[in-house]
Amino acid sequence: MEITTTEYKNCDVIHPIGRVDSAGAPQLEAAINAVTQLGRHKIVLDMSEVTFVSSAGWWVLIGAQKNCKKHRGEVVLACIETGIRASLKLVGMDDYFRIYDEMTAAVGNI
């Protein structure tokens, strides 16, 4: 899995590409931790090129959300593929994250 991070004035955008499964989840967690260790806790996760999220991936995102909220920030999700969004809703986690259809809206509203 490839991951890029872009720092903006009000947030950081993390853009993973590929599958966020048991192999990719530790990479995503490391990317998120790299941002939060800098004291930046407003994160937009650009999901436009994520093809699959396993339970390991969701646990990383849940942990990141808890950590960011503790520091008056949050993790928001943007551009989620419909199948992944359906699985998020199925497990009842769709209310745990703010979800945006467009990156501009996500970055502008965090």
Given for the second form:
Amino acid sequence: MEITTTEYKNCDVIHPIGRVDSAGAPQLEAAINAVTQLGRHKIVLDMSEVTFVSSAGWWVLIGAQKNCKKHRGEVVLACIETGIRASLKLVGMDDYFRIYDEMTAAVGNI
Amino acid sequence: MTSAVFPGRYTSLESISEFVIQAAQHAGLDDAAVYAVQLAVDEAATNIIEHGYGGEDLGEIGCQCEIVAEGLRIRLEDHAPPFDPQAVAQPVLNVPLEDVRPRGLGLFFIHKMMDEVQFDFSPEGNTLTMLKRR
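Show the same protein again, this time as the form predicted in complex with the partner chain rather than the form predicted on its own.
Full complex below, order starting with the chain above.
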């Protein structure tokens, strides 16, 4: 899985490409940790090119949300594919994240 | 019916998904059902590797896809020690974020995403049979 991180003044945008399964989830976790270890805890996850998220991926994001909220930050999700969003809603985990349809809104509101 | 055998490692998950996505599309499932099949099979294969074999590269995962009158029937086979699905802790959902604990979500997804789920265990191995209706 390819992941790029872009630092903005008010937040960091993490942009994974591909599947966040048990093979990809550790890579996403490492990318998030690389940001939070710098003391930056406002993260927008650009999911426009994420095609799949398994429970392993959701646990990484739940862990990141817990950590960021402890530091007065937040993980917000943007541009989620329909099937992925439906699975998140199914388990009620969509309540743990603010979700935006567009990146500009996500970056502007975090 | 199509069948394939994959090494029991996490990097096989993408190949397994591609295999079942193709079968699901041939079976005439809509996009939401194809994603549901992909998620259920990914979670099941992950459980086989993590909880069945106890790690990567310790066994293989067989996958059979059969288009049936109702939709798509999928069988996953492994040779790991049998496990009791009833013993897997249920995920605790709809609780405050700080109370969420990482457990049981994979099996929960499997049951929610598929219309029929059956585990069979024998000395020859374990079989998980799942049906997704059109």
